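Let's start with one chain on its own, the form predicted on its own, as structure tokens.
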Amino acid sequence: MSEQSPIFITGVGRRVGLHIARRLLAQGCPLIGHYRSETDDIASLRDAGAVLVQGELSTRDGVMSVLQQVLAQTDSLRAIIHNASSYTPTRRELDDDLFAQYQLFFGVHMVAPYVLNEGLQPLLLKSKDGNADIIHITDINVRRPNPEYDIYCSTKAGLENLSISFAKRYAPRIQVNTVQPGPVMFLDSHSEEDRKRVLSRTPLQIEGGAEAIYLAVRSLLDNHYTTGSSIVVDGGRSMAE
């Protein structure tokens, strides 16, 4: 590792997490990235100088493995960015798959951030530039939940609540904030009709892109006087609904 303390990001294998990781690496920030499955994008991050740790954040053993891997790589951290997420509509059958789905969301969105924050707090307190941040990436639907995705929304709302608790408990040494994305990147499963409907309800009328989330993250890393706050990055959608 360099003389700077690294930034640890979960879920760097694709989409927003991959983009944030690439942008930070391009700026010369040492990076530890978590991923679940090996891909060509993960290989490209490794080639660019990222240190990578693998693990399944929905299970106790997986989270503890990721924690131990990070502890083995560095004795200090500049920031933790919790980007890893799972997103699917809620099952409506009261069966084992529903319980498994809820446990997965709860594990990835709430348990894993809690355990990693607690386990890595001592490293944040040793940040080499004196500043330390935790950034949770949540969702605009923590305030206006979508019934079709209600258990996803509820666990993201839980993460938003946890963020405030951590902000209070870790002050004054560690700043804790959230970024709430709106329609920044559509999924391949979204139809053209879905995209048009969403953007018609979004005042800025464009898909924000991963760069919009990176800029929000960067602004929090650069601001020494913000904690317990949320940055909404949704093109105005939550304002309009």
Ligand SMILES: NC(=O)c1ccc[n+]([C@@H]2O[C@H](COP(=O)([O-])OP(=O)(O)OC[C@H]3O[C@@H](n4cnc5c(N)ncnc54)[C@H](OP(=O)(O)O)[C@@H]3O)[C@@H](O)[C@H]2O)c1
Given for the second form:
Amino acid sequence: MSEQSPIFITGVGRRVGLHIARRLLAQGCPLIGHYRSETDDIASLRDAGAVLVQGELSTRDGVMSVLQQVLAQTDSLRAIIHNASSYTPTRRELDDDLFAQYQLFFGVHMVAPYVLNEGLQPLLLKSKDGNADIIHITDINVRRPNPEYDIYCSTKAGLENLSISFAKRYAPRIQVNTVQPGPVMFLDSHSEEDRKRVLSRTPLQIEGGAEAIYLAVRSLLDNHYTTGSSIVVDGGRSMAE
Ligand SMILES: NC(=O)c1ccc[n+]([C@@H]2O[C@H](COP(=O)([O-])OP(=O)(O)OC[C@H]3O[C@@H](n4cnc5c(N)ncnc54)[C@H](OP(=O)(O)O)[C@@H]3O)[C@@H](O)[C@H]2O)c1
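Alternate state requested, the form predicted in complex with the named molecule (shown: the form predicted on its own):
Up next: the whole complex, starting with the chain shown before.
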């Protein structure tokens, strides 16, 4: 059995989550990764030694299944990193799809982290090196909401708020913090014009990349005296507007 307790991270199938998972594995850190869709990248993580658990995080049954799968894999955890997230503009019709969208965002951004934290807290308390962290990846838009994405922003803001409650409740044994990314990775759907507009309002003028988020996560894991706090990783974008 490994001398280290594993880190559990959600949403490792692509982009930021995949990058953080690869970086932690490369450092020899035992990893349990959650994914939703099976891809070649998931197979590559498995080949690199990650334990993978699959599931939908927006439903009660899905979250409970992910929780049970993690509990079946380990009796201690070094950290939980909540990275999984859904991102679409808010529907404007008051129809069934709007209710479904809000439920989905509420489920993935708030209920799933809440349930996983509560269900896995006993494992964090058994962390083999005595340190334990929960890191919620939110968004700079929790403080500067984008009205076109108000359901996304409000549920991420809810997670930011929950993070403070967990930090108070789980102290002194577990540190709980957030990372607030700005424009770290554009989507394929972002046009060249979109990218230029965003970067022109970002003082450091570049897309930050997934490594910038990994470095923030790493610094929280390495720091024994930070809780109830947030690291903004946005190239200065939130101070510029
Ligand atoms: N990229 C940025 O510039 C940026 C900016 C601000 C904040 N952030 C935050 O940083 C984190 C990573 O960003 P990203 O761009 O890498 O995100 P992403 O590309 O949207 O990936 C999100 C991950 O979450 C999983 N996921 C989504 N909905 C799910 C559900 N209902 N159940 C289970 N898993 C689900 C996805 O699984 P599938 O692969 O199966 O879809 C995917 O692996 C997110 O929390 C995001 O909100 C990113």
